Amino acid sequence: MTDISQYLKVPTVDPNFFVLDEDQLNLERLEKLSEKHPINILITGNQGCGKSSLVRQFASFYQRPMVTFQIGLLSEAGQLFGQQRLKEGETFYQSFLFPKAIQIPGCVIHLEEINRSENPHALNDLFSVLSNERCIWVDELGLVEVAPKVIFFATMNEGEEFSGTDEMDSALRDRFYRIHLDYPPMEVEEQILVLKTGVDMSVAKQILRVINKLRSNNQMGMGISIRHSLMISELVAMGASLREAVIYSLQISMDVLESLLLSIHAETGDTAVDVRKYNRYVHAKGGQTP
């Protein structure tokens, strides 16, 4: 077998990664179950809430090699395993990383955006490798068997706001245990902002008071994820005002922005950014936020 060690590495531990006790306990149970029989885990939740990070930290904690496959790149069945290629006028079969990776004992296989493939039929091959039999016949490769203790993780965003996604096939979903991630409690998110961006706790509290107003605003039309709160905190840590950090981290309508800036002013007294100047810039750009 081709040496693929350069592609399969144990991820680095993030000492500031937070997970709910309940989710951690169930992940521990599932890891133990993987010693007895095949395990597949589906991670769902709001965008930017740490789905992919959770997969990486699981692999890191249990010292498992890991590789990620972008399911959104698939357009036809069999594409995960390999494709016919042309070289010097002759065709040959090019085997890809996937069949090699799933034959590495204990490997974590991350199927990212599993509901975003260009063609739903492109996922047909997954039914066999995710089943209890854990094997598939590929004409060019022969019988491909999944190695012991391999765990398949799939992550996905759900909802009409995510273009290019499909509802996951119920027969495919049925092969997974499911963990749903939500926003962490406010006191946990405060610690995340402090540890990852270096802002003071008082500043983190201020940022999250504003963000929670956005999260409860039905006019937003978008979720304000932990990724967004980190982006805002990073700009504040670099010397930006809270108003500036919000403007340049979020893509929101002008009506919501004006209301938000007023609430920030009430919260902080911050008038560092003149919203009228911002309005003129947006108008000059054809109504699009920068």
Ligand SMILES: Nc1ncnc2c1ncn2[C@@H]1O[C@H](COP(=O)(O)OP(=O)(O)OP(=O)(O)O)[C@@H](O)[C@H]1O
Contents of the next structure:
Amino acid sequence: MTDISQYLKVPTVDPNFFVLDEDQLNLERLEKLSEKHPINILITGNQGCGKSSLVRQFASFYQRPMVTFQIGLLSEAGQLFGQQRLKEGETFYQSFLFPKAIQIPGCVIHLEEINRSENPHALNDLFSVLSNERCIWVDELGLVEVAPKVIFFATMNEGEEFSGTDEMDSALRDRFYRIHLDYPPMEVEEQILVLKTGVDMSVAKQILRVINKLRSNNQMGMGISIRHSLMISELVAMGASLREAVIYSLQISMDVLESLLLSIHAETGDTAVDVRKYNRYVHAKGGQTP
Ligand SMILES: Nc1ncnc2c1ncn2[C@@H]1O[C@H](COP(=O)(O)OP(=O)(O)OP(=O)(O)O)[C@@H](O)[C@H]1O
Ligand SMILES: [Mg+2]
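Target state, the form predicted in complex with the named molecule; input state, the form predicted on its own:
What follows is the whole complex; the chain from before opens it.
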């Protein structure tokens, strides 16, 4: 098997990632536990609340290489390990990254959207590697054993309202410690916007006031994540008005947009996009667009 450990990277740290002290403390405990026996950690929370970022942050903090696998895309068992391929009329088995990555000591294996797999049987292979035995027999590869101190992190979108077991098989869920992430409070989100996009605190507050109007309006049924508030702030930092930034960041119906724009207008007097003008899309200095 090719030695891929040299290609796998320890993620770079995000100096502006905020996490609850208690979550950080428990991650520290779990990291210590991983020295003693295999550990799996499930991170749940709403869309864009920082689940994937937390896994990356963990890997960078503990200097572990990390690889992410989109479990939601799997449609049949065996797909993670490899595939029969055809070359010059001959079939051969091509092994994928997954069996290689789980054999790297200390690697963080991020299983993204573990509850979204199209076919529940596609997850069958995972049961074996997530169990305490930490190994699986693959006909084409032989016995694949998970290396010491490998940690599996699964992430899935799941709000606090969740109570059933249908979203993720309970046998699978049973194998994980769980961290539930909430969106951080306003004051923290304001800091995130300022630190990550460079907008002023007063602008960040204004952006969040508008976003919170949408968040608190249940009829609009909109989940607006930190990802969205960051997108809006980034556009504002690039010179867009709040109105424009909202229009180009959120995919919302015209009705919702209209009432939102009214509230922005009331908030900021910003009407810039009312006078929308068309022009040819060419470079200002007369050159052609590429
Ligand atoms: N607590 C936080 N501190 C700083 N930035 C955050 C925080 N939470 C989320 N972000 C930022 O928001 C964006 C979305 O985060 P991330 O992709 O980790 O969310 P997710 O929960 O994995 O989303 P999805 O549900 O779509 O998988 C990233 O740019 C991330 O840096
Ligand atoms: Mg994610």
